[in-house]
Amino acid sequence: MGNDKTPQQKLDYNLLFILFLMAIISAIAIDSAEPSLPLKLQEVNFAQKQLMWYGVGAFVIAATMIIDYDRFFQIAWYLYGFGMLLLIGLELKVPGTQTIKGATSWYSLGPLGNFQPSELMKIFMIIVLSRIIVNHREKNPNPTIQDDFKLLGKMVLATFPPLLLLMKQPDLGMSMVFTAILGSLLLVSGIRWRIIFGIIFSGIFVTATLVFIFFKFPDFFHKYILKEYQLDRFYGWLAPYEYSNEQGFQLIRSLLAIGSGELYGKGYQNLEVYLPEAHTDFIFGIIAEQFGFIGASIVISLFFLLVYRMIHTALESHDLFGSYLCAGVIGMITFQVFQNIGMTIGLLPITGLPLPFISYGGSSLATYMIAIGLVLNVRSRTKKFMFSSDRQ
């Protein structure tokens, strides 16, 4: 016997409550960070705007859930094409594009602010890769190793065009997110583990080769592989105190802020350490300084609970496409959380990726809300069966 609850009755209210808590934390953290911002930015109430974007996000979730996620399967390539057109427009610098800190990654929407199409393309990438896997598995129910390589090739070919455009913008952080989405879906695609381990070892070999080229042929490396400003991030990460006035400045300030918070923190709005980009990239440092190890642990725990709820939905789904959508969203959010928190505590180089749901940002928050809407969509249309024979 199937479960006849309506989609509204099958909403994951635990997940929605986690989002509600994150909205409160985000508003409090951004509000407390505003006095440390440059004077021209202090005129803007970022906390209020963030709550406004959360309100928009609620409508985005509702709109995403109205459409049966099977429809996204049908229009996957149209969405992919639309996203590519937006990225190509940035490359061609059509009217309306914005260049910020050397990267042409935004379109200006006038009073609404800037829109970053690569954020939307992340969702389209998850949808189209999920469709590729489902189609391949339906055509090859008993895949050979050659079939696995074909699937790998299809997924890499679909990921390569947007990845190339992102690297040309240049946007190293977003390129890493796309790679993480591809990697997370490869892990659950059914491809043999010997191939996946081969990819991992190949990655290690390529990294070692790049390090060798950097030391033996520095001119070639700087001209054709990584620009100087991209290498600055690695210098500031590996030896921040040697570059304390330049590349390592942000990391040193972040470590000071987090360390000075100790166990309980200094209290709300008691900020003594100046942090650049405090309301966006380094919001975690703001939280840790004010609320200490306990406050930072609560934030991390909420992300664990969020991922747990999404994994639960992915495992409950009886539809491959729905499960892959959830897996892609889990990979995207998990990587960004790990990267952002990792860079603020010195575990990873600084890439400029925001902390999902907490950092200020309209287009990024809207993207996360679409992603959550997809997961809720899958859950609301997953039927539960009392007897296994009813699944047939």
Contents of the next structure:
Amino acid sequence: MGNDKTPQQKLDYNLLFILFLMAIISAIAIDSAEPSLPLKLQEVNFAQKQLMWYGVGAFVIAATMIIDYDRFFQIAWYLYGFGMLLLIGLELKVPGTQTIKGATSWYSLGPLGNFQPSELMKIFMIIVLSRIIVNHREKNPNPTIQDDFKLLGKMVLATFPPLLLLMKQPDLGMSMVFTAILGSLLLVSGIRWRIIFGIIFSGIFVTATLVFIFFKFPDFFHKYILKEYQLDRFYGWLAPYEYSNEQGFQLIRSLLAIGSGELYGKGYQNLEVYLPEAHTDFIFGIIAEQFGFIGASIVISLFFLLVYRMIHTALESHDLFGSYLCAGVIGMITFQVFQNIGMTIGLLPITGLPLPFISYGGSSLATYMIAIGLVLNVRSRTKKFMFSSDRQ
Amino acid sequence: MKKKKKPQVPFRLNMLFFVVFLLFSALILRLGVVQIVYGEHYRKEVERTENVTVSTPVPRGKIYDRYHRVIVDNTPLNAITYTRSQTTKPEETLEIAQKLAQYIEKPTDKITERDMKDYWILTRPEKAKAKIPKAEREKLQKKWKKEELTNKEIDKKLYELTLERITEDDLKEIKNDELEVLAIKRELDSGYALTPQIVKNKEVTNDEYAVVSEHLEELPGVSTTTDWERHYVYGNTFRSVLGSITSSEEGLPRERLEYFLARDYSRNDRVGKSYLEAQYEDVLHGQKAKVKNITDKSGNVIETKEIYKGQRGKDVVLTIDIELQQKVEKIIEEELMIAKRGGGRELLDRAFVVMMNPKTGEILSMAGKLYTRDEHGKVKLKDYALGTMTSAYAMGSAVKGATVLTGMQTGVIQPGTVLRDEPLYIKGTPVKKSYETMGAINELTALQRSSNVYMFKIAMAIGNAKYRPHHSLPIDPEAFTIMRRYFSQFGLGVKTGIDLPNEIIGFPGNSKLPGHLLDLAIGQFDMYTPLQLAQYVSTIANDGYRMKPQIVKEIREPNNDDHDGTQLGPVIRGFEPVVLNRVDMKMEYIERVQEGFRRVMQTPRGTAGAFFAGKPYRPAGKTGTAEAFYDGPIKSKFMTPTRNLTLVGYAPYDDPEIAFSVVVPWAYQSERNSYPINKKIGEKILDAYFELKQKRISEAQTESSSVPSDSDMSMTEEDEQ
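Which structure goes with the form predicted in complex with the partner chain, now that we have seen the form predicted on its own?
The next block holds the full complex; its first chain is the one shown before.
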């Protein structure tokens, strides 16, 4: 069997179907969240707009698929440079930047709304890191442990500049996504397990040390490490009832909404608990309250299936670059899903990350669509052999 | 570039997938815990979570005089209140108003035209709709939609248009009984959510109260409680210092809204807005009772929790002796009336008295009266006790004690220094002299007979001036600073430190001409308040220790068990006497001035000897007559030369227990019309003080022999009758 099919014919319909289900869930969830929005926002039909964005997203996917993903390999560093320029623009607060809730993370695009360059940068980051790994692998077919460290160094070095800019915005959630992308690509890059475990253990060690200092030498901790107000996020997460700060309040409302949904949910549009940011960050709460554990589990499973399809693509691809792209996308989506849902059920501290594909928001949806486009692109250009020779 | 994969890549991808699996499993697991294990708990929490906290006002603290007689009390009133929730709709309040109207009478005088129009629209929806015909309505809606107005804004505009189109005739449809409903509804709507709003608290009859209480069930939000009205037991006495509180319509004063809201006040709370009521607001205002109503989803109260029982405000005990205060005020009134009968005294309109304990600074009486006429030309004497600390006058010779002490301290005179009292001729100024030429005198005589020239010579010596008759008199302007510095040690020209707001420091003159230095020495340049004058004489009486004047003696816990108000709760905070400073002068110097003051009052040649010689309480003091210029309310008489009469003193001279100042500004214009109102008032208030003291001692004796407890109190009441 040769590669005689056009890319369009080799579309991954399973994945597209999952995406279609996501669009429906998103529209239903946003629609039911609308009554609990502030009055000035109730005039806007967010569900309709979201579907429109999905329509735009279809074009984005198509556009991403037209170009062979090898082209992305070639222009990886240009994309990276472009993304960095946009981020630096934010840092310098050039005209057109938008500051919302103290974070300068957006450009205003007039009637199209606000555009968050870090969303695009995630994709560019995945492409650049994948390229770095591929190049490194080509140069060192039999890597020594020094080579592994070199690779690690290169990858960290590439991730560091955008990460620094994101921290300064400040955008904690987004910085964590970048770290997650780096982590997932490190895992698949093939560097030695001991390095990976070394990183994990040193992470655990640092955290443990910080916790130790916090309890044993609180003055030192507050003076040199984190200020009291920066800890609010953690207080709100670990003890929402004692620390009724903003995060604590949001977590309590969210737990009430989700918990009271119980197994079967309260039914469509039966919402009792007011949730802040119901149509964006806390959309999962809306779903879990209306459709209960069953509905919420279905949504999570759908995400799992989505990831499964991507893993499938990554495994089938004969091309390292293609596999790495998929791995990066998987890391990005998994982390965002885990972080967003995790924060609504008190598993993680609250940060402002939307739930991929479900939360309302044009620029984030467009980004995931590009990511999906990348994965579909990889799949459509994977040659299938009857006798796969790369499995040994 | 497509190459064969390294074998480890699929394995690593599977590891990645495994991690994803773990993470998602964690999510599902945790979701299960939240929704299934604790689901019921959260559901119950949601069902009972929409609860409301209602705080009910408590009475303010009372104000007592030093002998625990109530000066400011609370009168309980029957009240009908209404508490609305955040979601109450106009239709609901209308229904409640209609029901309430059957049970209570409500005056309809506060209704505005707008109220009537709103009511008309609410009760006649069909007619109101007809005010804007359908075609027009649609046209307008379209037009406004184009202007990108929200639905809410459009509704508002339509409503406003309807209001405009309601005619007088339409409003005439509203009958009288409806007006009452409207008046009640108006009150119901004016409150803030979750804050009890008084619907009626004036003249609620027992019948009304009972009937409403019986029907509370059908009147959600309505309750019958007790409201409190501030009652000033002694009427106008001391009223201006006691201050006042806002009405519940006024609510919190706008300029301090944030301050009060942050302290858990409601917007319609009554708070102190001036003087004592304002100064001790923190103490006087109570802790509100807080009740939490826990309701289920449909709004039925399933549980009522008392969060805080509430406590009425703490009581303030003043240092004022209200009986003395009443007498003093009466004396001032009588003397003012007598003085006003004579001619040439048309500028006289006020008199002040401050009496304090020189050893502790406790103010026993602080009185001021203003002689005014109302619009019908009838004489009215208004309370102006505040003037004792918020207005200042030239005090004249009363300050000479400070001048003599300043002279001794700067070394220009010694105890017993003899100077010649003679007319001083200074170039460019009218002759400076005493009212009679006294010849060679020492400082005791200078005080006794109130020599001006003796004081002038002290001032000239301080200013290093060489007096040569008919020449100009150059002085060192530094002398002003020196004299004012020593004067301020007695409280003259500085804050006395009384625990009331808005005290002024007087008005220092701003020229530094030599003639003015001489005027300063006899109290005719800088202006002081009557309270400063009292503090000055207290300082001399108290051997040079300047005490902080105090009007609040202690703060007491409210006594909740006590219903007739005679037993006070325990003291929370007592105010100890505060020494502000000790003057620099040696005791030896002060004793000379004390002796001079004694001679003023106890020897026939003393300027006040005619009034006080032979008094059993052996007073000491100093008179003052300032040649002043009128600066009072009659603008056309501005700068008319006039006389301010003052008197300061204390008694008994050897162990003072009371010090006082009397100030009568603008008493008369020329000596022809002179009338010693200062000495008359001074004599009477001292008599009154010692009579009261005697009375209290004899009462205490009868009390100790026969048991009855509050004879003190009953005697007071008899006195009033």
